[in-house]
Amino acid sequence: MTKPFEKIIIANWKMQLTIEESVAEAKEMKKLLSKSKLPNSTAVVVCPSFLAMSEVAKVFKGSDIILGAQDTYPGDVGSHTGEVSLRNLKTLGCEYVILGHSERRAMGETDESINLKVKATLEHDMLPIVCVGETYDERKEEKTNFVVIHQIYEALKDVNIREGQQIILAYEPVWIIGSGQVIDANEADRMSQIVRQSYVDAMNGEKLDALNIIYGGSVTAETVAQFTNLEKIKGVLVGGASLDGKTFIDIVNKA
C-alpha cells in the first residue's frame, strides 16, 4: 500500500537519459532532497526508463524518493515480447505507474488497453497515474470537455478501488507538453472540476476519497505553485524539467 500524501510531484524521464545519466541524476536528487525541509505529506516520485529502473531503485532505496514506472503490461507472465509486468516492477520496489500518457496514445494505446492496465495496477496494490487531455485540434474544435470526460469514463470502466487505495488522474493538455507554455490557473481550475465530476460519474459517486488530481505540461519552478495552490489539484507531473536533479528538486520545494 502506498503511503498517503497531501501533495505529489512526479518526474517522467521518458526515453531521455542513459542508464549512467539516470543514476547520476537519481543520486543528485537524493542528495538535494535529503537537505530540503520537505513535509512528510509530500510524495516525490521518479519514473525512469525500464532499462534504468533497477539501478535507480538501488540509489533510491532507503530514501524519501519513490520509484515509479512509465507504463506496464496488465498480465504477470506470458508470451508478450517486449512487455514489462507489474509483478517484475513490484520486485524493484515500484509503487506508481503512469498509464495512458498522450505519447503512448499517439503510438496506438487504446482506451480498452488503458482500462485493463488500471485494473491490473490496482489488483497489484500499486497506484495508477492515469493521463488524460486533449490535442490542439480537439481544443480548437471545442471538444476538450468531451475528450477528457470520455477518456476518464473509459479508463475507469468497471474499475474496483479497494479501501485505502488511491488513484491519480493527471490532466495534461497534449498541445502544451514540451512547448514551454502552460495554461493559466483559471483554466487549470476549470479542468480540475471537470476531471473530478467525470470521476464521480464514472465511479457512480463512490470512492471519492481515492481521487487525486494533478496537472502536467511544461511545468517549471516558476509555474508550479500556480497549479498546486488550486483547491482540487494535488500536484504535478513533470517532464523535461525533471531531467536535471537540481531543477526538479527546485520544483519540489516550490510546489
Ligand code: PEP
Given for the second form:
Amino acid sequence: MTKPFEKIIIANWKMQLTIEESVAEAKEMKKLLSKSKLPNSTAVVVCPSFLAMSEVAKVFKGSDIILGAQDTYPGDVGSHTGEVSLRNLKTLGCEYVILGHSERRAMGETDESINLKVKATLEHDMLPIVCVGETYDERKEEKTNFVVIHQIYEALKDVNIREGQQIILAYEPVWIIGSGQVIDANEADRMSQIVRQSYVDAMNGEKLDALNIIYGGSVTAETVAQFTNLEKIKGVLVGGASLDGKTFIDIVNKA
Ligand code: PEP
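Next, report the structure of the form predicted in complex with the ligand; the form predicted on its own has already been given.
Once more the chain from above appears, this time first in line as the rest of the complex follows.
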C-alpha cells in the first residue's frame, strides 16, 4: 500500500551509469535532499539499472528517497532467462515500477505484456508507472489522441486497483524524450485531460482517487514548474537531467 503524494518526481537512469557512478549520484541525492525543506507529500523516486539496484538500495536506506525499477517480469519464479521478478525487486525495498516506457515499446514490448505487468505489479502491492505517448509520425498524422487512449485502455484492461493502491500514468511524447525540447504547457495540459478521461473510461468511472498523472520529456530545473503547475499534472519523469544528483535535486526543489 502506498500513500498518496501531492507531487511525484521520478528519475529514470536507464542504462547510463555504472554501479559505482550510481552509488555516487545516489549518495549526492541523499545528502542534498536531507538539506532541502521538502514537504513529505512529495515522492522522490529513483529507478537505477537492475544491476545497481541493490547497492543504491543500501544508500537510500533510512532516507526519503524511494527505490523504483525500470521494468519487471509478471511472474515470481521460472525459466525466464534475463528477466527480473517483482518478488526479487520487492526484497530490495523497490516500491515503484516503470512499465511500457517508449524505449521498451520500441524493442517490441506489447500492450498485452504491459497489461500483465500492471496487474502483477498491483498484485505485489507495488506502484505501476505506466508510460504512454505518441511518436513524431503519429502526431503528424493526427493520431496522438487515439494512440494515447488506446495505450491506456490496453494497459488497464481488467485491472483491479485495490483500496489504498495508487497508479501513475506518465504522458511522454516519444519525439520529445531526449530531444532537449519540451512541449508547450497548453498541449501538456490538453493531453493530461485526455489521459484522465481515458483512465475514467477504462476503469468504468471507478478508482479516480488512485490516479496520478505525470509528464515526461526533456524536463529540466528551468522547465519543471511549467508542468507541475498544471492542474492535472502531479509530477515529472526525468531521464537525462536525473543522471547528476545535484541537477535532479534542483528539479525536485523547483517542482
Ligand atoms: C524518459 O526517458 O522517460 C525521459 C523523460 O527522458 P528525458 O528526460 O531524457 O527526455
